[in-house]
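Coming up is one lone chain in structure tokens, specifically the form predicted on its own.
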Amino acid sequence: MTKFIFVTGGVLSSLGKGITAASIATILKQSGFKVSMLKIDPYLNVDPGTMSPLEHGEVFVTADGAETDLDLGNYERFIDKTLTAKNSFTTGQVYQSVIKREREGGYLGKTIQVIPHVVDEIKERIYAAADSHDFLIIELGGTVGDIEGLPFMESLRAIRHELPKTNTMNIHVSLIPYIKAAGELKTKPTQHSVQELRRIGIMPHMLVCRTERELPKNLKDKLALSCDVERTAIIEAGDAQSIYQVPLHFIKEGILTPLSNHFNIKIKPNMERWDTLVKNILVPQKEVTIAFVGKYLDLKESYKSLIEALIHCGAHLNTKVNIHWCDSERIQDVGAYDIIGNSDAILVAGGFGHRGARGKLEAIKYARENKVPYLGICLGMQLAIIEYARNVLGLEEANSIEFDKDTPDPVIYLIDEFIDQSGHKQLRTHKSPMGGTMRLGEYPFEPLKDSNLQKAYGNEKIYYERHRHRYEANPAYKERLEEAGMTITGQSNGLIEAVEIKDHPWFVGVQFHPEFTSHLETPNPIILEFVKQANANK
């Protein structure tokens, strides 16, 4: 029977719950169990799809297309697995279910409320996640005492009756802040906190302790004491420099008591390759500078994933990546020279809108004429054919429809009609909907021999990489790019995926967004080749 273990949050929200949840879930994977995970997002919306990146940082991309929140992205990076649509949900979907089955007459007539209806959905979720997993980590987002978790947070009390006393256990994740006139840390807070969740019916059997300063042994006991949690169960989670700490961290905090006790089993990770590849984060021999090149620079967890991905490449190559964060819309008034000169490697990565466009194309430019190695990702693959188009082929008005509807060249262009990744034909036009209108999820991909994407990924012919866009490379003008020497080097069903240059050292723009597959320890092998190269241009 599968152990549920429920992460919630108090006092204030991005204390670290996904973290945290994510590094208990390492921990029970490297002891051998089989681990899986779970977000609900309280948040009305179907899923952030349409959300902005400033507005809630990055959408990440399961392997079966569904859009969820970054925090998913934590859990396939720290368990090394590939998580799918059941892996997270939103109170949107939930209601949406709801109401559905009621208009289909599935409720036989009675009147819905959100007891037992919306409970029972939630609960049907939970399980169905579980999936006869040894353990199933959920993490509730939000903040104990908003509005709308509250059905949440009643399934979580349900789901303790409905199952042995030692297959649920509740985590709660609080703030112990300092405050610094007083050269105090206070516990009142947490203990507010806790006492809102005993209001609802929920004891927690462990307190993971969000704080700037170490916590002093008084004031674990007087936690203990206040809140009716074991003091064993009493983890202190300081800032770290790296996230991939955090699990060795919990070890050390002697975290491994209280699960073993509540759970009456024997629990001992084996952290030893872990452990290395968090020193190589932490000190590594080498060093690189990358210029990332976006528009999403006041947020950058917009590019969480990527940002990640460098970090686990580096922590394989046992190399520092620097990354020289290039504001598009900067390089468009200064030019690329004196933004991105001194850099080692040059990216650029996805987004949406022609906003910083012309400062992209700058950076790819100067890129391919000055050799430097650079790696383009979705609108940095799009946008390199529009820059090759322009000033290779001499299409001076080569563009994509995104940016200019008019173009007389489309090189990048919409596509009526494609087979998506369940292999079901989806149709759209300039009048779709933006939510759940692009090409989403895992697709094939076949690499061109002897390119630089085969020899990053190896010998095998089909590789698989997911996908987040509207707009294709159009194939229209393969033939000539081709001879003016850019080489289509993977495609999928005739899609192209992959472009490269061939008087260039190394020149890669691929349409996937590689970033999705990249975990600590199976760093993509893209990105991983891409800071290879950069380490040789130092």
Ligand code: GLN
Second form
Amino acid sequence: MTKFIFVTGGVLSSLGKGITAASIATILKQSGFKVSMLKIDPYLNVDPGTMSPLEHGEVFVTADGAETDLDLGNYERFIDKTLTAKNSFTTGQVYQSVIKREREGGYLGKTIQVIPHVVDEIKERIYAAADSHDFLIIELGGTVGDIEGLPFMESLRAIRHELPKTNTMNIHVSLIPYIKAAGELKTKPTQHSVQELRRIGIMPHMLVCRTERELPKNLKDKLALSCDVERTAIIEAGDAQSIYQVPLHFIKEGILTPLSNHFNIKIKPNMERWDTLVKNILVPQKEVTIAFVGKYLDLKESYKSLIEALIHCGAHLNTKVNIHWCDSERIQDVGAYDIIGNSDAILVAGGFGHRGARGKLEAIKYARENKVPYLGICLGMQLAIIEYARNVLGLEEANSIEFDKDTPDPVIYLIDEFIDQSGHKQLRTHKSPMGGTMRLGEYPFEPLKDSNLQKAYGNEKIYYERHRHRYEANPAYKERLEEAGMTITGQSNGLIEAVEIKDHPWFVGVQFHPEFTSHLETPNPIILEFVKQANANK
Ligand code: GLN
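Now the other one: the form predicted in complex with the ligand, given that the block above is the form predicted on its own.
What follows is the entire complex, opening with the chain shown before.
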């Protein structure tokens, strides 16, 4: 029978609830338990796929093609596991199902209400995510006291009531602010937040206290007494240099005792390998600098998975990967060299829209001509093809039809039909609505023998990576590109998945997003190889 750990947040957002949840999951996983995670988002969007990256950060794509909250990425990176559409849901999805069922007559003429119908739908989704795991860690987005969080809180309360007492645990992540003028840490906001929780029927069994200063013993005693939580279950969580330190900090803080006591089981994590990787992150022996060329540089959250993937690869290579942020629009103004400088490698990440595309093309030309290791991801591959077509093939107006729908040479085009993951034919046209017309999720690809792609991935015939894009490389240009020295080194069912340049030490473009499958313990192969190349080029 699955045990449920509910993680709620108090006082304010951005306290690192997701990292807390993922860290607890990691500790349980490293103790040999089968662990899964669930993120609940109380907003009304069906998924974050249509939200601006400036608003919501990165959209994380699961293997089965769900567009989800970026916290799901953190979960996968920590517990080294592939999650699916079942591992996150939003208020929008809950209401969509309830209303659909009502329209279909599924409620037999009843009046549909938040209690019980919406709450039941939420509970069903939580139970479905449990899926015979030993533990399911559920993170509820938002903060206690938010109006939109109430139906979810009620579901947690109901599940607690339905299951044996040792099967559910409530963990509350709260803030203990330091008031400079008074020179004191204050517990009052946390006390109020716990009061609010109790008002809606939820008793916390553990408090994770986010604080900038060390929590003195007397404050822990006070919190335990006033919040009615076991003294051993007051866990201090100071700021960490790396998010991957957090599970180690929790263990040091004594989290194993309240977990073991509450569930009445032995919890003995083996963190040896994790510890080594964290040490490599904190005190690495080598150092490289990668020029990261992008558009949304003011909001690095939209490249979250890629930044983390570089950290994973650095940890495995005992290398600090410095990211040199290069604004593609500034490259347009002052040229590639001034901005990119002496970086050891160049990375152009995914993106949408023509803004900054010209600067990215210049960065790619710079990488190609100066033989700097290059990795282009998704749009970064598409632009590498455009650059090659224009400057090597001499097709001056070659473009993606995303940027110029009348281009005489649409080297990147809108494929009008393709076979999706489940083997169904998908049709796409210019008039298709924005949501849901992208190639999403995991697709297989075959690396070409002796290519850099194969050297990175290995000798299996087929590998899988995840996608999120609307446009594709146009196979009509394949022959001309190959004759001119750009090789197609990865293919999936006739779709072009990877390109490389022959006359270059390491120039790789991939249509997929390798960053989505990189975990601390298992870094993504192509990104790992890219960082190795940066090291070699230093
Ligand atoms: N804008 C491009 C497309 O839709 C690339 C998308 C991406 O980089 N994720 O195909």
